[in-house]
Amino acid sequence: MSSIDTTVIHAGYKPGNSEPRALPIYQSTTFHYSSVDEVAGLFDLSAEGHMYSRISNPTCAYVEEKIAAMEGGVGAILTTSGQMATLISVLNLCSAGDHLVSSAAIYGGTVNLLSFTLKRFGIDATFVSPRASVDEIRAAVQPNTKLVFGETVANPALAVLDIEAFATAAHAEGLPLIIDNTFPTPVFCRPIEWGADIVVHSTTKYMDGHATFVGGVVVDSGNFDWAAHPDKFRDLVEPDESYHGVVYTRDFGRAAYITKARCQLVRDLGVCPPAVHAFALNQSLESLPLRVRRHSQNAQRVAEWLEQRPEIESVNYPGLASSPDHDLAQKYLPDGICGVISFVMKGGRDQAAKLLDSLKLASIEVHVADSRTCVLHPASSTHRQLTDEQLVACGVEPGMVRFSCGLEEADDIIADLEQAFAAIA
């Protein structure tokens, strides 16, 4: 299926001849064999088949294949957050004593999984600029690195990175580029045509898009190819003595990442999300085209709104001619951005605040990427402890507000905005 909007409807599940036409809910911990020898190909991986919903579940698998097919690779893994599908990407290929090189702008609960939490288990990261040469990635790059990573658009600093650039610098040093696409979905970007080999999301976001559940899946291309460098990626092309001893590369060919990620991590760490939320995220990706589009149209139009405002010091969006990301922008999302927009208030933090406490359609919430608009603003929350000083150090300015656009007819968001300018006159 070439169209993205097709494909949302029809990959995956697809029922028999009197089979429920919607995604049944398997809503069942455990499964029936007929024979001893059909569980023991399970365990040995030689037969297809669900031993056990915390290693894969029939309701959820459908769902991986679905967001599988829409980004291109050859198979997906659901998890239960975002977060966790950035620490399953990466744990699949690091161990202690290991390093990775990642974009800078990236969410800041990735920075943190990177920076502090993965080195307390021995993992090193190393960040380069978004808009670094290959030559400046592949400098940052260590005998020990294993992937290189970076998001398409970045939460919340909304740089554009440049997909092509990385891919070029991370596979001449023989990596796989790992690509967070929360933020465009694989509707406005598909990482994989670009040269990631792995792309990850928080489906929390768009794909669920009405702030009801926190997921995330990882995508396999299956295009990287891992025997190729044996003596970086051991786990990968030796045999796994935890399932007797199957090697990926050779018995699993263009899956076998995705595979030691299931058999491995997923199976150890238990992180499968319900039955039920695998089937709220299928309803929700159904209509993924129809809502990211109308969410990146009101973006663009708020943002050239708010360019004109004598209120506003800054606006940050990529689709504006002014953003310094508009051509890659233009390479890479031509048809669409997000939602998310950030702008900087004249006269600092006080009066940021009493712009978001002077909306009334859009709501202060520590979130983005939902049906309704929703707004917050750093400074006094995710930020909050810094001093105005720290603030600008970090790329966050004291009064920058960060603003998700919602299906709410464009011209309502923006006569929102007009009421609370003229409130806090």
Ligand code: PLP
The other form holds:
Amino acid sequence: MSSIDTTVIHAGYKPGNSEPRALPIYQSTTFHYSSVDEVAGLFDLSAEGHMYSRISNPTCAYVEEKIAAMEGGVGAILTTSGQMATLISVLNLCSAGDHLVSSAAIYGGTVNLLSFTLKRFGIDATFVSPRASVDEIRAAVQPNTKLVFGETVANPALAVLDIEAFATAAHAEGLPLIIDNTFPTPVFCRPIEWGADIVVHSTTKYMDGHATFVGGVVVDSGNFDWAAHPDKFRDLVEPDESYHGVVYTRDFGRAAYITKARCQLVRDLGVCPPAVHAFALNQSLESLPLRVRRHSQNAQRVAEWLEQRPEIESVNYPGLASSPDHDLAQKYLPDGICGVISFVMKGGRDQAAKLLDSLKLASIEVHVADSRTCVLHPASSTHRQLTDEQLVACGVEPGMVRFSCGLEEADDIIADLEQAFAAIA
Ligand code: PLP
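Given the form predicted on its own above, I would also like to look at the protein as it appears in the form predicted together with the named molecule.
And the full complex, kicking off with our chain again.
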């Protein structure tokens, strides 16, 4: 693979003679065919092409191709949100009566999805520490377990997952590993290279990077051998009656998982984003490596500065030598981590709230990964639905501040924090 800096520019859309240089927006719900046989070929999955934009669209397809190349996968599906990407990745393997094992250090919205919403549909989850040993992860597996899930760098706990340990445990149990790689992006970590089988993203974060479009993506590595475990993954190895008896592993080989996801779930649930969203995402992806390096460098500077401040109880950023995850960060994220840091204010919940109200450059946003520095108090916002027990499991303390360093000059971000500390002293 060429450098990721080149892949983000050139993978996907390649114009022919006299075609637009920039990726066109195919703003059309449907597509033209001149014979019945050609359309029949699409429905039989024997011909490639697009039939209806609920299922696929050329603009989206080019961006899917680009992101698959960035992650080193065989195919991808864009979705309307990161939540939808996670949901699709799980529902493609789990039905009512099934179970999954997940790292406890994951995004709060994913905790909700896995522990409440999916439970209503008969899918159970067991959570393990992101630092769990291979044996501990394996011990959480049940006869009905269908997958293992984790987040490379957890939002907002910033715990770094030991991807290799999770992959080893999953594979020893005949299960695939799904990794949410939203925070590092494939610029800093490609989980497939460490054994992950499926990668999901909230593209709303760094991939978009400008706080403009909500979206997600599921990437299939093509590496998991579904046919080796036919009892677990019947839907992949037995004929799909909803699609003319297609057998995904037999007919699509390494692209079995991603093809099944599109044929069944994208078709039935309607999760394909609008073409214009994919166009905007493509534009943002072209600058992703440049942007995330700056975000990460800013975060490192701000974290080191905060660590020296008397107002602060602790700073959490895996790039700091003091971080318990520094060793894992050096292994999995040697070139950068992300722009998000978290810190705990002395004085707890009240001081954290005062600090947020005193910042001028950094704005309070229910978001991270914006080009503009933004800040949030998780215990009273994104994580307010979690019990104290779940908060602790996610690594969220009442006085914790989530601080997402933007693309501004690091000195200006630090000056803003300095004036806010002075204002609340
Ligand atoms: N995964 C992570 C790590 C996230 O931070 C988020 C949102 O913050 C999501 C998934 C959900 O993505 P979206 O908000 O695009 O649905």
